[in-house]
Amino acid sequence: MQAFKLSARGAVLAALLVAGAAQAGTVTIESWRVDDKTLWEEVLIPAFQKKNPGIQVKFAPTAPTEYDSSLTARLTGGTAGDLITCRPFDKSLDLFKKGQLEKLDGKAGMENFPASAKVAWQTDDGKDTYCMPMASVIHGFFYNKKIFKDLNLKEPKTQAEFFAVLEALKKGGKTPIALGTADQWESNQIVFTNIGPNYWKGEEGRKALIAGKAKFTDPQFVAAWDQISKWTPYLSKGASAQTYADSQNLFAMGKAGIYPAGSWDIAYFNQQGLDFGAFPPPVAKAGDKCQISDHTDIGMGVNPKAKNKADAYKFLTWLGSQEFADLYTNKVTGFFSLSNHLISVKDPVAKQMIDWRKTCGSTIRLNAQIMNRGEPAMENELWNVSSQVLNGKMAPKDAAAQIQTGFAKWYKPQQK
């Protein structure tokens, strides 16, 4: 009887140990990419497990609007997952400064990324990197191929050609540009910082603002607002009440010729069965070097209090591999790997967009680095003024003056 008791106790202990091991063997990923849940569960995680049998991985996303606050609460409370999907720049830098992300310099897989890809997840001095770069999104314009064919239109390369196309679309009874200002964010992220780099020469202009060597009131920045002020006659009549979803629907239903886009929209329009192509922001005159917003959007970091850190690092190493770069680029259509791996992009529109890197300069969203740190919050200010310019309610020079005044209030290099 005593022997049975001992063996029974041993069995219970063994079961507890196995349960503990199973729990310890589960890597939990925090993310805001709710739309990618099926992809992670059916494609990415199984691919990792083929190479790493026995490691359980759980993709646990939170709605994008709630992600930052709920992640901070979980990290503070010690209940966050092992791997943290990282926003670019300040959101993740704040987590690193609080000791909530591990330093990743020298970790396996990090060698597969160029220095430019790491900037979004580094300290200002570039000495510490705290997230592995995963993907960028590229901005440009989508166009309805059937409408363009019916009206005998070609992809515009210059701004003169762009406005000639808009005029032809209007005369052809189509909404030229599927764009609204009700949600405001598109006015900055897929309009102002999409077409602007051609005016301020991409990285050259962005870095000049940070260095205090340029101001928003300089001609190259005012010119970007001046360009979008000319779009007003080509928007829907109710553009000021039109949401992002409304714009998607307008373009998907074949009622609009052109859609200012982020590459993440490719998947949505593919699902709608739309035949569409893409063109980069038109340049001022033929022969000018084009510049695109190729924005570092998503990375992955390790929670210093991860319950399963060793396996989290195994997963991170796999994230830096050729296999992951290829799967992510081709399955999460419109998100492009930031690695040095050579990738064959299969989706035709995604391939069009990634090929712009060969001929155009790449930059990131203008205000993403450093410029969002003060009050008034530049991101929100840019949403506001760019929407007003599109609505015909604010002059381009006034938009520039408002952004410059707000920037100079708190940023010392702009107070000279």
Given for the second form:
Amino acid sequence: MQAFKLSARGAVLAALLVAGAAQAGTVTIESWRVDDKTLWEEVLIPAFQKKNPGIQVKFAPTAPTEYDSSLTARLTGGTAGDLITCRPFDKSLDLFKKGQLEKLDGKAGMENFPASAKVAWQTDDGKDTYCMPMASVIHGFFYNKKIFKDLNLKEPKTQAEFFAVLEALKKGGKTPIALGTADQWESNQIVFTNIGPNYWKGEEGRKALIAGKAKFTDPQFVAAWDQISKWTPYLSKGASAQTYADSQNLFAMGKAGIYPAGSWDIAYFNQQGLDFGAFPPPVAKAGDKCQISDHTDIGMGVNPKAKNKADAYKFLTWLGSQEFADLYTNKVTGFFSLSNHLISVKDPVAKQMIDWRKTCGSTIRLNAQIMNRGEPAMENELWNVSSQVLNGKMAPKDAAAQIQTGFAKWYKPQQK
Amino acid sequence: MKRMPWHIAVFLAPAVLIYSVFSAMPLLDTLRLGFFTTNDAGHYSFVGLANYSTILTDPAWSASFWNAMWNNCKFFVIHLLIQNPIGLLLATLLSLKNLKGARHYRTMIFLPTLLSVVIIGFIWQLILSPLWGVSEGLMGKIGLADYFAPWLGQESSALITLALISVWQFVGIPMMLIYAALLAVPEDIVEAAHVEGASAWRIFWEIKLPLILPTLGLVTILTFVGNFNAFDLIYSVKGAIAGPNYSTDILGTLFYRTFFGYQSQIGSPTMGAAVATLMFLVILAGVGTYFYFVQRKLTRYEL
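The structure above corresponds to the form predicted on its own; please give the structure of the form predicted in complex with the partner chain next.
Now the full complex is given, and it begins with the chain already shown.
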């Protein structure tokens, strides 16, 4: 025990020394992408250093669930890193308003991004931009190619075909949809806001809600929950206690036919050696214009109290370059660069997903902008009600009513 | 002239310093922070009791506050009714003179207490998983497969399941405390009773139990404080929105969501401080009531 205590103390001391050493002349990046640590250290940072010799860069991620709180604490305490990975919309806007992110308008590299990509990191009036857009994630469905071949199934295009496929998978003895509600977030982020845009016409529906011209209780929104409620019989038994990792395993092991997905999952299933394809959320009837959730997810900003601001800006300039866009899109499979550069996507599934942008309308997650601002927090509410609809515990129209009531409570345009 | 007793101050200093810096000051600062609010730019302004009136009267807040409070009470009652009697039973069995391997049992029962809650949560989630868990198979072997359900995923059973997991983990602590108290019961009293012809059952009820009552009281109050501060197990198994439908939400998770924020909910330190203060008051009231009505009336036997 004594020996353990001593060694623990030694470790703490060593960590402090390392942290102290890392501060002098090093650019530190704050991020929640723990999964990408190796990639940053072995691919991205060396590529940057080749162009900018002598600048030390340290990638220091925190677990996603703890990122926002620990970052806020460190920014307030003045110990945060030089570069801050930005969540989209309100979380970052909140930091900017508190003066914890630098204004980036006109900085080198920013010219390479389209206006639509910058929206996630701008003030409401669009005057100030405070993070450089890095990547978006696209939502859709993955399917197991072998199971589809064995059961003689095709990628469903319409909602009727989708349910026919589910029925066939069930008859074929497979779990039709690998999805659980124990962690709740999937119910909103990769179910409701994934299939929904086809019903509410993507951006049109989203903007109508913000403008107060539509309500969640309108048919186009209730219909999305309606479809979700029809999924219940196609989930595994006990889906209410099934976690995200459980669903991933179920699909990776070839026990389930379809997996409602975010593109970030591509890398994981590639590692598992699974043969899979992707299809966009099915439309109501053949020939309808499809809508996809193409969510601006990750950006990068500069800490105003950075110890190494000049080097941080050099790094940011490089983040806006073609080289970074290419490396990020092709090495961090499933995250798509938001820059104007022409990039050829090598991974077949990733390419399939990014190609949807050509035929489908793109929108972000329904509630990401403005709607998350009040009390009750709409994101958390959506997790809750959509999970309950999936569990068969709540009727679609009740889900819609609950969200609408919460929204109207604090949002002026919805109170008319 | 007497010299100043400097040594007393010197010896007290470390404890007083550490306690005030890490315990008393943060507590006082939390109480203070609960009276403030922040605006968009992060500036604080004094609002008096407004945060408390929001939590207790605004339906959006009070519903979740009272839900968390009620769940917390259930969480505590399950511990009280299951953990402590089992602890007492185990301690009594362990203190039996001719029990073989008592040390091994003691160690094994105490072991989960030392494990990280995150590991406990993860293991139990796997054991109870409807996909790969062993529970369904084991229940099938004794013909109970039909009674298996995804306990952690149902509103009706999730909180009870979590409470039982916590009981499983922490039953070692009351067991050890009671065990120590039982060992302190003087041999000669027990022997005298034995000679007088009292049965083991009667010795337990009429001699040992009254002697360890103060320890049972202590265990109860420790459980109360621990449960009303609980957070980690729920957070590691169900996340901070404590689903399904907030059925596992307790004051600790409500505080976390409010103070730090969760996902896109932006945290509010001042509202969080108000929730924390309410938690503190609940615990204070509980402990106060206990000392006033129970602890004072306990008879302590001079041995």
